[in-house]
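One chain comes next, on its own, written out as structure tokens in the form predicted alone.
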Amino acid sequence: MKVLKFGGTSVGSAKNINNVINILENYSKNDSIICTVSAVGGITDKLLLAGKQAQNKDIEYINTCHLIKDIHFEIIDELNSNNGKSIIEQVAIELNALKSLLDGIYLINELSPKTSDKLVSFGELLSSFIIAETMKHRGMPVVCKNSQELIITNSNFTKAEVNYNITNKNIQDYFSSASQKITIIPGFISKSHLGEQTTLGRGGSDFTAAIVAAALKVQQLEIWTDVSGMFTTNPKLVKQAYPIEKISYQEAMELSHFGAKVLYPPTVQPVLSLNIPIHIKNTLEPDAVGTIISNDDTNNTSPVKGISNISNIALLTLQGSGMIGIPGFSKRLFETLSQEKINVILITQASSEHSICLGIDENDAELAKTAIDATFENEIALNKIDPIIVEKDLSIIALVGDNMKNHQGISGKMFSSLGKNNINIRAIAQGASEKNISAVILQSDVKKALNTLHEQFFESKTKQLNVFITGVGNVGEKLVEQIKQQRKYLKENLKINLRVAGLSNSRNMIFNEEGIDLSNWKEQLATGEKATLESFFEGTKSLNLRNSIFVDVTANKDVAGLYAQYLRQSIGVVACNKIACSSDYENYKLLKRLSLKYNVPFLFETNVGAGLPIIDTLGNLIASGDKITSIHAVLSGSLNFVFNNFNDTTKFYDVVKQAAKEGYTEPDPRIDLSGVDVARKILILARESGMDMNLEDISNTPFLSDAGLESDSVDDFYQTLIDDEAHYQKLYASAKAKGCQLKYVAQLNNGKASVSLQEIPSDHPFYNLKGKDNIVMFYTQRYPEQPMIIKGAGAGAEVTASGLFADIIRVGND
């Protein structure tokens, strides 16, 4: 014999109940077959809407009535055809009571437990005899057994206690003496010893299936639903998520109490004793292999077995100083939540026993408040203690698993990775068991933090970066690009999986939490929202993913000045905008300490050097103890491509146009010429080697003529390029003469800072740097004669790209 269960989903449509017939008409050719069914999925919570609707006098439960009526009668005929019409009078006859029960409620204006449970029995005992008429009419052979005839409960309403002595007697009495192959019986409900319907709870259709299984000590309990088992964690929030082959009576007692909805918690109990195992089974995909529930876990080889959570959850805290070593005031409290039949999910005490935290579901906080205030009205006239604090929008998260108490680091792990995460825990609770550690955090996070756990836990060491851009110009294409040609390559070999989740220009910005198809991009952001800076960054915020990198291709001021609000949500910042890190010295230090206070990173290789390593290697130089005594470096590509292009046979204009146009120079080409962008550049590396030390600190000397530089618009200094040819021949000329090349140079020495263009000698390193390379010469108490040298392309759309990309990867990296 062999007990099978369906829930709501599996019995919500006709199609479903389809494939129900077809399950039990395979099983029964080998087996008789007992199947408990929910009833028609969301009808419960129909009639209970219709029952609160009629005790509030809301004419409209006429309509949820008639609504309830029409999706029976819906599926009845689909089921049969032109054959229902016995069922459908059948139907109407307990429709009708249906209707007379709320037309009563309406009218005394009252909805008690005990009428609320004689309302809801009529969703199983409509679907029970609706299936089994149907399999009747189809030659089938089978019975429906009103499951309230069978479990006899106490008077509890709404949650009744089971009187398993009668019970079983009754259930074995029975089906001892039953011919029939197939028994379709309804779940939930049940009958009072005084002959009062009561019911076992919601989720209790699991409960009515474990208790006629233990009664008949079958082999297997299988529980149909519409998921292929008990997942390591819900499917619907985390796409990685995957069944779980075999689990544990504990583990999954735990999991299904933090809200896996496959199982109803005491379904358990009755089995457990009996060791019967549970099979979880889909019945949309009936061969899947689904979920065994034992003893018997052969397969319990890692440590957390599963992450859940309950939503909705108030945090309550009672605290005050005159609970210190005062005994009684936990037995107080919780009989007070007792007395209001008000559930504890989660309970966790300081040691100090200055307060304790309670969870509860958020809809009974305001009567708890109300309960315990009155309880403790005295302690808090006197300011022992405060009044109870209410805290809403709360979920509870847990790590589940029986081994967990044989591994250590899986709390470090668990809280570090949400630290990481942005992800504040409210409270921690964990049991002396060690098979549960569960914390309280925002709903608002939930979906980031059962992401983070099981890509820690439970996926094959691949970390997700989701990445933000902004600036998709020409760096920033080419940015996009790479990122596209070389995402398999990061998943399989480096363990990244990288995601672009947002794109913004100047105009149009464009999201995707599962990542946007980079194969056609710049279509979807011709038509993508309007963008402004903080939209970008309110929709970055909003999608609250893990390991978000926001990376900034502009060298816009108002771009770099958000850079704060981004480091403070612990959205990581990877940016080639020299402006932040060359701004005011307290705004530098502030967003380094924003980077380390939120254990988010915030790279700028790309301010110094484009894709060149200086910056790595200055601070891995700082790190290991030397010490920065000078730095000489050409640092501007696009001047030492100026200057190695330009002679005496060309016109400066030309030359500084070639270099705009090959994207070498900042859109306004005065940035470069004026030598401010390598006074940013020197500053950086003198702050990154531990120097006080601000923009008007650096002694800039110019070398464009006076009308270059006091231009007003980027059209204005093009056209002083021309008038002033002579001056810049003039430079040439002087260089020339000398058997030198110009070169523009920034030096840091003695903690004092300088550009300025030189003359450079044949015998110097810097003589032979060609088109637009940079070099930097580190002098240091490790490197004091012959320095560490950096050279390579220090400009491009290309080079430039490559080292925000490589930014990227370093996050995923750590």
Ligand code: ASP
Given for the second form:
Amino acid sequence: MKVLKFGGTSVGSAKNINNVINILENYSKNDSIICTVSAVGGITDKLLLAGKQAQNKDIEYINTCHLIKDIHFEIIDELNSNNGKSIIEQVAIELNALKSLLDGIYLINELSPKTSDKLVSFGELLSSFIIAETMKHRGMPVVCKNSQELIITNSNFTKAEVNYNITNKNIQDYFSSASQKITIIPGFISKSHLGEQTTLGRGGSDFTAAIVAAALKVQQLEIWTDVSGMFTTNPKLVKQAYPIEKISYQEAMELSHFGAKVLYPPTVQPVLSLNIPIHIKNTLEPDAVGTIISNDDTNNTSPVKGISNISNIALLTLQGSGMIGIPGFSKRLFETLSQEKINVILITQASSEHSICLGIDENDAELAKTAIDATFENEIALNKIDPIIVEKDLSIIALVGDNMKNHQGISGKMFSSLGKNNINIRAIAQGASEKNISAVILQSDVKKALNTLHEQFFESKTKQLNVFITGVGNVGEKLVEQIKQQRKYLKENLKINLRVAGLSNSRNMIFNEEGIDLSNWKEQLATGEKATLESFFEGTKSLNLRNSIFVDVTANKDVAGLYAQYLRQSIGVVACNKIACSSDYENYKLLKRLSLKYNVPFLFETNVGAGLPIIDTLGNLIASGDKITSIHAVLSGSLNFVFNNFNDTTKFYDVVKQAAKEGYTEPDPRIDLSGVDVARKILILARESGMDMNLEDISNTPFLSDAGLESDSVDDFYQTLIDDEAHYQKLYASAKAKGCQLKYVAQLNNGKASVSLQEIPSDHPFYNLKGKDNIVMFYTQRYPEQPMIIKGAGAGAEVTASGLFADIIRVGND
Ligand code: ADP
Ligand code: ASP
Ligand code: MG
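Other form of same protein, the form predicted in complex with ligand ASP, not the form predicted alone:
Below is the entire complex, every chain and molecule, led by the chain shown above.
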């Protein structure tokens, strides 16, 4: 004999019921079958809604009742190809009784727990009848047995306790003489000793099946549902969750107790001592392996088996300096809650006994507060303890595993990965048996927390990075293309799952929690939402994804002004925009501090030398204890391009224009040619070397003509280049006469920085610098005579994009 249970979705449509019937037909070839069924999916909720509406004198209950009727009639019609008249007639009688009950509730304005149980019982009574009758019509050997005649409980309505002595006897007696191959029984519903209709608690059909399986000591209990087993975590919230093949009773119980709805927590209890395995299967995918819950979990080596969560939690905190001296304090607290029938889900108490925290269902919060404050009225009046503090909108997340006790550092990993992702932990509880470590967090952080922990404990090999890019011009576009091209490589070789979750330009923005499809990102962006800097920030923040990185590929001051906001949300910042790091020193310092405080990166390698690893190298030198004595560098790809191409056969204006056209200058070429851009770069290197310096502290000897320096607009400026050709030719001629090359050089010496155009002799390392190349020479305590030199292309969209990319990957390798 086998006991099977089919849940709400499994019997939620004619198509799914046909699946169920096929499964039963197959099984019944070799065995007799007892099949427990839930109400049609969603019906229990609708019955309760109709009840609430009637109670509140809301006439809408009639429509809800109609809807319930329509759902059932449609299923009957579809299952019986419109030949279900006799079933419809019988169901109509039941539905009339339901309508009368609702009318009664409406009239007396009251829905007691007792009436509520009577009301919801219709759901399972109807579904079991319809399925059994349909099977009969198809000639199958089936009867429907009302479980209310078998399962006897106390009168604790909505969650009644079973009297196993009577119930077991009823079940054994009935089935010892039953001869039919298939028995359908409604789940969830029962009766009290007094004959009142009771229920076993929401989700209780699983429990019904377990009670029957245990009473008959069958070989196996099968729970058929809408997912392929018990998953590592809730598959609706974590895409990467996967079914657990084998799990112990204790682990399954803990997971379900902490919110894994796939199994109603009391279900394990009747079958546990009899060692009856529970097999969780998927009605929609009958061939999937599913999960076996049993004691035979000998291969159980993984410390964490699953992660679950319970929503709608309120945290009660009772505290006060006088608590230590109050005798029987905890006893009184828990007695108060027990008298009010309030279930305590989590308890934590500091060893100082100054405070105690309780996690309870949010719906019970007001009742709990009133009752506890009343119990401790005197102590509160005497200021020995404070009135209880209630916090809402919380959730509990729990790591579960029998083997956690044998592994060190699990809770450390759990809390540090939550902390890294800015998930604030309000309370922690860990049972002495160490089968469970739970934490109370904000409800709004649940999805992020589950994904973070799942990645940490079940996908530890891959790290997901979510980037949000603003500015998709020349460099940004290249960056997106590089990401698109490298995604597969990164996943396979570096175990980094890099996803672009947000993109914006100055007009539009798009987001996708699952990662934007990069094959047509331009089209998507063109039709995206209207963007502002603030709305892009809000969008990024509200997705609340772990390992989020904001990538600034603009040269915009306002974008740079938002970094602090991003960092405060634990969103890392990667920027090629130089403004933040070269603006006010206090601001630069603040961003560095925020990055440390929120444990997220603030990286800007491309601020100096595009893709060359200059800042990273400098950081490594300093971190390893070296000291910078001086830096000599050519840091402007654009100026290098200009002076490498300018001579007595070319015109200064033409060369600058060409540099601009090829994208080697800032949109405003004065920023490059006035030396400001280079000054910003040496400033950043000085700051990264540990110096407190501002842009005004850098001596800048200009080489532009006076008119060039004073020009009001870009166009005016270009005109001065034409007008002052002779001035520039003079600079060239002077260098040529000495056998020198013109290079724009930045220097940092003895804490002083300068930028200027210099005539470089042929024996100097700068002499042969080609094209748009940059060069940096670090003289340090470890490199006193022969400097450490970094040289290579220091401008251009492709290399700048690759520098940004390298910063993003740096985050992944952390
Ligand atoms: P049924 O109606 O078949 O009893 P339930 O809705 O009660 O089904 O339970 C199945 C649902 O439990 C799944 O659809 C899933 O959303 C949810 N669930 C939560 N946590 C887990 C988990 N760890 N593994 C599987 N399902 C889970
Ligand atoms: N129909 C009931 C509920 O929705 C019982 C169950 O589905 O297990 O809670
Ligand atoms: Mg269920």
